[in-house]
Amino acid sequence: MESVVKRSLLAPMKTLQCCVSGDKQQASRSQGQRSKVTRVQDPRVLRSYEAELQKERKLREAMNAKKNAERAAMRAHFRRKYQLSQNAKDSAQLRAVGGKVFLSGDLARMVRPDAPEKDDGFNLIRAFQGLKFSGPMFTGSKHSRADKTTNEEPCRVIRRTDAQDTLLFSSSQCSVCEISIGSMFSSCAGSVCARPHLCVRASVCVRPLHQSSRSAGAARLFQEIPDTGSNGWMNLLRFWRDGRFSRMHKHMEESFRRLGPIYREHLGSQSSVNIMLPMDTGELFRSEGLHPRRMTLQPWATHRETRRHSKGVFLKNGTEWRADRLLLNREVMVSSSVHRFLPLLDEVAQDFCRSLRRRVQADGFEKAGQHTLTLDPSPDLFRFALEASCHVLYGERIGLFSSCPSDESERFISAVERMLATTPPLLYLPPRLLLRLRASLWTTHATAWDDIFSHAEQRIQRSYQRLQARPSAAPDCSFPGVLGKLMEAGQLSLELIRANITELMAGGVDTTAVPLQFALFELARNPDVQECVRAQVLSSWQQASGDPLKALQGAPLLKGTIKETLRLYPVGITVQRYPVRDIVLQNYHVPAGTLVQVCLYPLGRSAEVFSRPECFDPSRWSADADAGSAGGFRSLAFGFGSRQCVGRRIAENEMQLLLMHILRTFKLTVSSTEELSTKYTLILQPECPPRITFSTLTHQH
């Protein structure tokens, strides 16, 4: 403007100078050139005027762009809310203003109806606090990706206590949710904010001002937990199409790797929050309440209801569950009961090893007095588990180590395998609908349970008749089995006893035999570990003088071997709870009553929890090593607390005793040390059972 004024006054000043000095020639020359000078100055004035018009035009365009961006932000919000498709035009309009949009009070209340009412009081300092005038709206500069990279700003909220209904949409990277949102719509579809912002579908952070004063550690919304897909039925179809039910454990591991240490899963009618870290597990178990609940296996419950069978503690909840569980604990969990049935398990384990030794000597080849035989031990391990379970539960042997095992026992093992294989798909479908449709999947499942109950009923009747025939005046001092002890106590009805014994039998075969397969395989492919455990076993057995309890107490590496096996190959891949109060996991709010699953397969193989997780190292569970670890909740294969596996003591001692006698009798080797491929059929098991070479030791222990 100063230059324009100078140019406008230049000619008059020259004329005045000529008049004062008397230089008429100069004056006339100035007069003659006035029109010419004026003509020369006009383009400059026009250019200045055009520059002013250009500024005004840019200001109008900025205002229009702002209004268009406000509308685009609102449309994007409602598209996300109603799950509509994205729009490229809205993305361009938001980009035109650098992604920063301030919504007025009315629009803000449409997005956040719970926002506080605006205070109409005006404060000049507060009104301008936090404003930044370097943006494209004020400078007219074009938005560039390079500028965004060099001057990256977090989501910013104007700190106005009297205008708390203002919302800020920012297209730069948000320092709170850590989502790069410069790409607008293209990167938003699968993104999940990590703070309780409103996040429109255009990957634009939306944060109400009244939340800006929230402390940094405030919990985020439950809906913001990352998920694998919000449509449970579409997820279920994809699972079936891709055959992912048998690889559920791998799916969980990949989901944690992709989404972080917590995510939501929707499959059919089931929804859950999945976690894996011990700190979150501890918080979950602290909120389980007096009557812990886990996910009900609805296919099992439907079978009981349709067949009019009573339910055992596995399918019960509440006070009824607790009353029955306390009575069962006396017979299967407390130390006195373990001392009673431990000799029975030891007897079966020693018989198994003698039977296997005879087979190796008969069918194997001999070299230097050592007999060697390579075989798949899984059928023998299943028979061992069934024989041991029957001996403890019913107090009788069923003779499965003979050369010709009974057809009844083979049918039972087959029924358990069919039941386990058909359970996972039925968990996410309504069983009663399948029952009405007479679906083959449900029919196979129900028939398998019928065979299991038939086997248990026959054993229960024999045990009952044996107890009735025993003279009361001269009671037999031998252990009558868990069934006999429950009948003698008389505190559970016969129906409830049958229900619980059947569940123990069904859950005590595969869940013991399969971990033994993995344990033998890991010992065979880790010869140094095998020799270390064997040395401890031989020393302990010699000092115990044949007492199985003392022998186990003197060989802690046996228990470490079982724990290490279950760390790498957990039988059940999840432990579930419904918290009785609201909790915070990974800074996300999780409401009471939400199904939360601790995923054991990713936990056991996490480098955040275990050092060298790929190594098979039973010594990591020793007292000294465990004391120096990151805390508890790392070994959860049998669950935790009052709702842990009711057959835990039977299974733990059964597996330890068998490994002890196998290591006393055989050296184990495998031809390949490659990792075993696994599949999930309600329990984790190898896709192909490993073939193991058993070589008799040259000296008798």
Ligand code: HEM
The other form holds:
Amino acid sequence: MESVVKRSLLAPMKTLQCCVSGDKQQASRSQGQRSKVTRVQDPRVLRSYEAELQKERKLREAMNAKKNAERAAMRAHFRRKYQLSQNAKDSAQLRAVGGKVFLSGDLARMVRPDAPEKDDGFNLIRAFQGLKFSGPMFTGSKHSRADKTTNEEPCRVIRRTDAQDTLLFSSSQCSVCEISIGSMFSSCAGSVCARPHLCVRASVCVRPLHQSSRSAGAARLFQEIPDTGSNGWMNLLRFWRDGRFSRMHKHMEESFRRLGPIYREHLGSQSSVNIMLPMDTGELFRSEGLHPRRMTLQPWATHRETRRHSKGVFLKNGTEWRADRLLLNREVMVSSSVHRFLPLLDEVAQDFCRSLRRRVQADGFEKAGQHTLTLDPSPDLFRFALEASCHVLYGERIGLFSSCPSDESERFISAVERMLATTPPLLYLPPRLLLRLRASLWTTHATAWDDIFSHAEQRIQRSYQRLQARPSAAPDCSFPGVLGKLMEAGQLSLELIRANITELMAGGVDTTAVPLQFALFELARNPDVQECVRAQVLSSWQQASGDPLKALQGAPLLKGTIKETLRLYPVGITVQRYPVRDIVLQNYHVPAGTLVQVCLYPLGRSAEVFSRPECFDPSRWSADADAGSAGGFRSLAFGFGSRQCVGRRIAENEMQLLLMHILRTFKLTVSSTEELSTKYTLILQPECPPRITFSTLTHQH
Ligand code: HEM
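Shown: the form predicted on its own; wanted: the form predicted together with protoporphyrin IX containing FE (HEM):
The next block holds the full complex; its first chain is the one shown before.
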């Protein structure tokens, strides 16, 4: 019997081997042999084995196709994310499995990091996931007007009903996968489904992450959300009359106290839904779409349009924004770029401290070898921030710590201040009215921007000439600044480089100089905290042997100090988004396209979100302490997702490095530990800059 089986199997096995190895000669040889063998074998036995082999082959092919499709789906996902052209092979591999790909746990998590565990890291993969996980199609709700206008249709990832850790890639209209599988879903009524693993509605029923979406059926009407007054123009008049713009953050805090965790506000031409709780922010974040949009700063946009300047990432939207943003990320957000500019920031921070030390020694009073001087550090901090920005962006120092800094720089600093202060009152007027409004407010605003542009223009010209003059034969390896890198890359037109660099300049000075004032004040009025941070800084600095990156990594309390400062004094008091699908917040239905603002000032001071919110405690952000807390969406000063602050890495490192060197050099004290009054001028700042006492440490470390 054994010999019969062996003989009958031998030929087909050989044929198969030859097919796999591509050995034609051997294949034809074995064909010959087979004809010999089959002549002597029972054809029924042979057919049955051949059928078995055929089945096996099909199974293997199906498994291979599945694996290929899995890889193709991942490749397609990243291609779309990084805006690379699609690949026909990937599409074919996806088509081979009918557009269905079940991703295993790790891969699924890569494309769908539902709830960001950490809210402070920039992760290209996470930030540009660009995937929608639910939407009207999935929740069964009707498409809203705004939904129809949106032309984004990213891949959909749906949680399966029958598997805990598996995701189904579907692609009904997906431009990546190019496969139409609409029919797969259309026949299903949802409740009784022959193919529950393919049923969209069934998937939604078990989505565990969108608590609020689950209650969508019972959600209350949008109009039922409490508001602060239904007439936007009356409200705007009241704001102007009472000068309430400068107390916007307090107004928000008070409105939440009065109306609960969600309310609507109508101001002039703008209406918004205001929220603050992390669970609502999470829901908003998940619905921001591939091209997240913020509220347009209309006065800024009108300036660009009337002066015929291009817009940079701050003012752009859609695919244009994304294209510029990906190029900027490469130069300022990814870790290789941080390595490039960190030494430049460190150099400026060290120079600042040396110059301040000289001044304290020269002008302060001395006791037992310790020099002490009380001063308002804000003008110096503005100069520091400008010097640091220019060094990173243009690759050149502008000498602001010298005894007579240039008028040009002082003019720039004052222009940014004027531009910021005149923005909020102009923010809620329609653009046409802005243009007609030849009032001094608009003129002040527009000319402030003109000054900012002309400063940037001069710097750009200078850097351009410097780059041109670099000998091409022996290329200078030094970092040419972000501007130089963008020029070298040659992917953005000069006009777009100018637009973006000007925005980076305008956005990069006050935003860091002001939190530094608050940080110094809080460290000075919390001496125990100051000592803790200093102890960590000194030990880390010693171990890092002058390497700024290592020094920062070894002193996480510095990062905690910045996060804690921005919790209490967020530079921008809101982060705004227009959800691309209908969502449910606090059990109210919020249609797609509604302006939703996360109010950071009330969030940072909420006892519901932070324990002892009034305490300045950098250690609350340490990994251990944070792990026990309610999770993400609590530290949002830089915004979130792919549209988060593009200058974040510059800002964080710049501020941490300066604090590090100040703590190594000085002891900080304040005469009064009273709360600082704050005002809102597009950014949150102290009403009166705090005076800080700097005392030199006897042994500088
Ligand atoms: C403590 C310092 C800073 C804070 C708190 C801050 C905060 C923010 C916030 C909240 C946003 C909106 C993000 C969102 O919508 O999710 C933003 C956007 C932006 N920031 Fe910052 N920022 C800071 C420093 C900087 C610096 C130093 C620069 C330039 C070097 C900069 C340039 C920008 C730009 C260009 C955008 C627009 C990004 C986009 O729309 O793609 N910021 N910033």
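Residue numbers count along the first chain shown, from 1. Here the structure is a predicted model, which means the values were calculated and not measured. Just so we're on the same page, rigid core means the largest C-alpha set that superposes within 1.5 Å between forms.
- Relative to the superposed rigid core, residue 65 undergoes a CA displacement of at least 2 Å between these two forms.
- Core-superposed comparison between these two forms: the Cα of residue 48 travels 2 Å or more.
- In this overlay on the rigid core, residue 334 has a C-alpha that sits less than 2 Å away from its partner position between these two forms.
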